[in-house]
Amino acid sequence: MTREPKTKAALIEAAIKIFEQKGFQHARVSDIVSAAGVAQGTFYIYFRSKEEIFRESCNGFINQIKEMFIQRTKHLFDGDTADEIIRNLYQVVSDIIDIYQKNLAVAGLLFREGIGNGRLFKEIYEDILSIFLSLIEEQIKKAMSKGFMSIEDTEIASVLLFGLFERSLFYFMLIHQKTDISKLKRIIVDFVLKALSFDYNNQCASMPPIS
C-alpha cells in the first residue's frame, strides 16, 4: 500500500473512532486529524468535510449489505421443497449477521448517527430499501404460488421483514451484545417463516436442525 492510500485509510479509521466516541454532531475535523496523526491540511486532500468522511467510513459496510441483498435475496425463498426454502432463508440470515459482525463499529455509526442525519444517507437508505423490498416481495409471491406460504398483503409483509432485520440486529449486535448468535439465526428464521404462515408440513415434517 502506497503512502496516499495509507493516509486515507488512517483518516477513515480515526474518523470511525472519533464518531464513536463523540457522536457525529460533536466530532470535529481537528479531532480526526489529531487521532490520525496528520496535519489538518492533509484531511482536505482526501475529504471536503466531516460529512464526506462519515459517508466514506460507512460505504464499505453499506456496499456489502447492498451486494448481499441483491445476490442472496433473489434466492430467499427459492426451493421446490420446504427443506430447501428453510435452508436458503437461513443462509441469507447468516450472511447478513456475518457482515454485521465483521463491521460492528461502522454498523453502529450507520444506525446511531446515519439514520438520524437523513440528509447524508437518505438516498442510499431508500435505494437499499427499494431493492430489498422488491426482491423479497417477489420471493414471497413465488413461495405462495408453490403453496408454501399464505399472506394477505405481500408488500406489507416485505416491509415488516425488512424492519425485523434492521431493528433486531441493531439491538442484539450493537446494544445487547451477549446474544448467542447461532440461536439468534435459528429464531429469526423460525419467526420469519411462522409470520409468513409457512407450511412446515408441506413436504417436510418440521424445521430441520441448522447449526
Contents of the next structure:
4 protein chains.
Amino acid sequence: MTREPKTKAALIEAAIKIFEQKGFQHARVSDIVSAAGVAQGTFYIYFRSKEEIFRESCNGFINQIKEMFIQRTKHLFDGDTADEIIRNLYQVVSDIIDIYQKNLAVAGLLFREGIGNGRLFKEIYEDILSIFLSLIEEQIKKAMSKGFMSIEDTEIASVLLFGLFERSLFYFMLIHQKTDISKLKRIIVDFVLKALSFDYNNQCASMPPIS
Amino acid sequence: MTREPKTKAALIEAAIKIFEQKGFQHARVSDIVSAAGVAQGTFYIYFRSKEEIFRESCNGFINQIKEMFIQRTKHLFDGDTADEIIRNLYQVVSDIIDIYQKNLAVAGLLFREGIGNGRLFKEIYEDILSIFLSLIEEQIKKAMSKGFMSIEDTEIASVLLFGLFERSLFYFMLIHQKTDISKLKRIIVDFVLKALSFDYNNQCASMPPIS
Amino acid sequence: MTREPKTKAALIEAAIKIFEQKGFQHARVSDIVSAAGVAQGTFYIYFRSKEEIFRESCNGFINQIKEMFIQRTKHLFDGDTADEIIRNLYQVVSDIIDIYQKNLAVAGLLFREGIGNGRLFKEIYEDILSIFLSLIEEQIKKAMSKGFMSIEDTEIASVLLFGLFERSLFYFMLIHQKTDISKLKRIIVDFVLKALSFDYNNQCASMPPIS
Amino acid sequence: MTREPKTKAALIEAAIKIFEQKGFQHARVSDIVSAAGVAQGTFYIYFRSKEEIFRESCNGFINQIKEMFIQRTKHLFDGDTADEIIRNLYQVVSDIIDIYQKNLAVAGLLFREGIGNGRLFKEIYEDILSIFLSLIEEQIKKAMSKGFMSIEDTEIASVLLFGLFERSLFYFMLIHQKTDISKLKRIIVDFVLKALSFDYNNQCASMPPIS
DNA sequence: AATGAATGAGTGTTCATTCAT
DNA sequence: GATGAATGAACACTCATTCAT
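Can I get the form predicted in complex with the DNA as well, since the one above is the form predicted on its own?
Every chain and every other molecule in the complex is listed next, the one we just looked at coming first.
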C-alpha cells in the first residue's frame, strides 16, 4: 500500500474546495497552495499542472462509482423473481446517489467544470461516458438474455439511461437541492424499468423499505 | 426590424467556428476577428465581451427550439386516441432533433462549452433548463389531466426526460455521429412513453412513416 | 521604404541598453519596456520573445559590417602594386573597427552574450562565422590568383584571420579600452599580411595617413 | 593530499555532460544530480552553487593547459637555431591542441558557455585571457631579446595570437570537426612565426615528423 | 463604422537552494 | 555524508479591452 503523502492529499482537498468556489478557470494555483498551507513550488512536486490536479481530484469519485457499480451489478439479475431484481436495481441506484451525495463537491466539479474546457472534457467526461455506457449496456444484455426485458437497441437504451441519470442527479443534487432523495430513488427505478419494458409479471413489485 | 449588420453576422459566424474549434476558453477574440476579416476594435462595436458573443451565438438555436416546442406542444394532446398523440410526440422529437442537427456547431458550443465556465453556465444553461423543465412539466400535467398517463411526481419526471433528451442528443449528434437518426427518434418516443406509463390501450400504436 | 514604427525602434534601443547593463539572462522584458516607455504587452506586438529582440538588436551591426566588407573587398585586389593593396586592406580593417566602435554596445552583446546561451549561439554566432569565413576565404583565393600570396590551406587561413580579428577587437574595444586605435589598425594589417606571406616586393609599403 | 571524494567526482563528470548537452542556462541542478545518481541535497555538500560546479568543471582543463604552457615555454628559446625554436613551438602548439582534444567537452563548455552569462564570464574567461596574454607576451619578449623577432607592440601581438589560437581551436575542434589536425598544427606554427616576423634565416625549417 | 496600436493586469510554472531527518 | 521534500522568489508571456484616428 503506497501511502499518499500528506501534502498531496492536502493539495487535492484544497483544490476541490477552491475549484468548487471559483471554478476551474478562476481558481489560481496560488489559491490552492495557500489553502493547503504549502509553498507554491510544492504544488509542482505532486502535479504537473492545474489540469492534472483537476483530473486527480475527480478520480476518487469516479473510481468509487465505477467499482461500486461493477460490484453491485455482478449479481443484479441473479434473482429469478422480478421483485428481487427491483430490489437489486434499487440498491444500485441508491448507492450511486449516496456516493454522489458524499462527493457532492467533486461531482459538481466534474459535471459543471469538467464538461467544457476543451481538452479536459475530452479526456475526462468522454472517458466516463464510454465506461458507464459499456457497463450499462452489459447489464441490459444480461437482463434481456434472462428474459426480463426486450429492447430494440441496447446502445441507444444505454445512452438514454446514462443521460437520464447523469442530468437528474446533477439537477437534484447540485442545482435544486431540496428533493426527497428516497422518493427520487424510487421514481428513478420505476421510470427506468418501465422505459425498458421490464416485465413486472404478476408479482407485487413493492419497493423495499430501505432508507 | 433592424436587420443585423453584415459585420455582426460575420462575427457571430466566425465566433461559432472558432469556439467550436478551440473551445470558449482558448478561443481568442483576435481569432474571431481575423476569421471574420475585421479589425480588433470592430468586435467591441457589436459585442461588449467575449461572453456576450458566446451568448448571442447560442441564442438563435435556443430560440428556434423553444418556439418550435411551444408551437408543436400546443396541440400535443388535442387528439383523443393514443395513436394521434404518439404521432404528435414523434413530431416534436423529430423537430427537436432536426433543429439540433441543423445547428450542430452551436449545439456543441452550448452543451460542451456552455456548461462549465462558471458565470456563463449559470446564465445560459440553467436558463434553458428551467425553461424546458417547465414546458415539459406543463405537457405532462396536460397528459395526466387527459388521462393518458399517471405520474407520481411531475417535476422529477420532467427532469428525467430533459436529461434523457439532452445527453442522448449530445451523444449521438456530437460524440458518436453514426446512429440511424429515424431509429433514434422512434426509440426515444417509445422509451419516453413507456417510462411515463403511457396507456397504449388496445390500439395499434404503429409509428408513423414520417421521415 | 517600410518605416519601422517608432515604438519598435524605441524597444530595440532600450533592449540594447538593458542587455548591455544586465546581460541577456538578467535583463527582464519589463526592464526593456519601461526603458522604452511602453507597456508590457506592446513588446509582444513587435517581438515574439526576448530572444527575438536580441537577434534583431544584433542585426543592424552585423549587416553593416557585412555590407561594408562586401563593398570594400570588391576591389581589394584591383590594384597591381602591393602598396595599393595594403592601402585597401587598411581601409577594410579601419572600416570594420570604426563600425565596431560605433556599435560598441551591440558588439558587446553579440560577442559577450550571443556566444553561449545555447540556442542563441547556434543561430547567431555560427551564422556570422560562416558568412565571414566564406567572405574572407574568397578574398584570400583572389589574392593568391593574383599572385600576391601563397597559402597552403585557405580555409584554415580564413579561420585564423577571423579569430585574430574577432578576439582582438573584442579585447581592445570591450575589455581593455585604452589602446591607440590607429596603431592597432596598422599592426593588424601588418600582422595579417606577414602571416599570409604577402609579397611586399621591393616597394615601400608605407601606411597611409588616413585617420 | 585529500583525494576528491567519489561523489564529487561523479557530480563534476555529470555536470560536464549535462552542461555540454543543454548549456549552462538550461542545465538544471536536478539534471546533474540525477545523472550522478545522488540526491538533490548532496549537490550542495560539494558545491555552493551551479556556478561553482561550472567553474570547478573548467579548472582541470585550464590548469592542464596553463601548467603545460609554463613548462614547455621555459626552454622555448633555449636553442639557438631557428629550427630548434620551430620544433619547440610546434611542440607547444601540439600539446595545447592535444589537451584541448582530450578535454573537448570542457573546452566546449568554457568557450561556448563560459563566454557570456555575465558574472561567469568576467571571472572565468577574462582570467584565462589575462593569464595567457601575460604568458604569451613574456615569451614574445624573450624571443625579441634573443633576436629571433622584432615586434612593435608586444601586447597587441599577444592578443592577436591568443585570438587566433582560441577561435581556431574552437572552430576546428568544436564546430567543424573534420580537419587534419597535424596539418592544422603545422599551419598555425607557420602562420604565427611569419606574422611575428620570425627570422627563418637561411636555415631549413623542416617541420618535425612528430604525430 | 472601422481601425489596429497600445494597454497592463493577471498567473502558471521553473528551479536553485535549504534543512529536518 | 546523504537524502529529497519543501521552499518561494522570479518572470515571460497572453489577450481581452480601450481609444485616438
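Residue numbers count along the first chain shown, from 1. The term rigid core refers to the most C-alpha atoms you can superpose between the two forms while keeping them within 1.5 Å. Predicted model only: the values in this text are computed from it and were never measured.
Here C58 does not count as shifted, since its C-alpha moves by less than 2 Å between these two forms after the core is aligned.
The two forms, fitted on the rigid core, differ between these two forms by less than 2 Å at the CA of L161. Superposed on the core, the two forms differ at E152: its CA moves 2 Å or more between these two forms.
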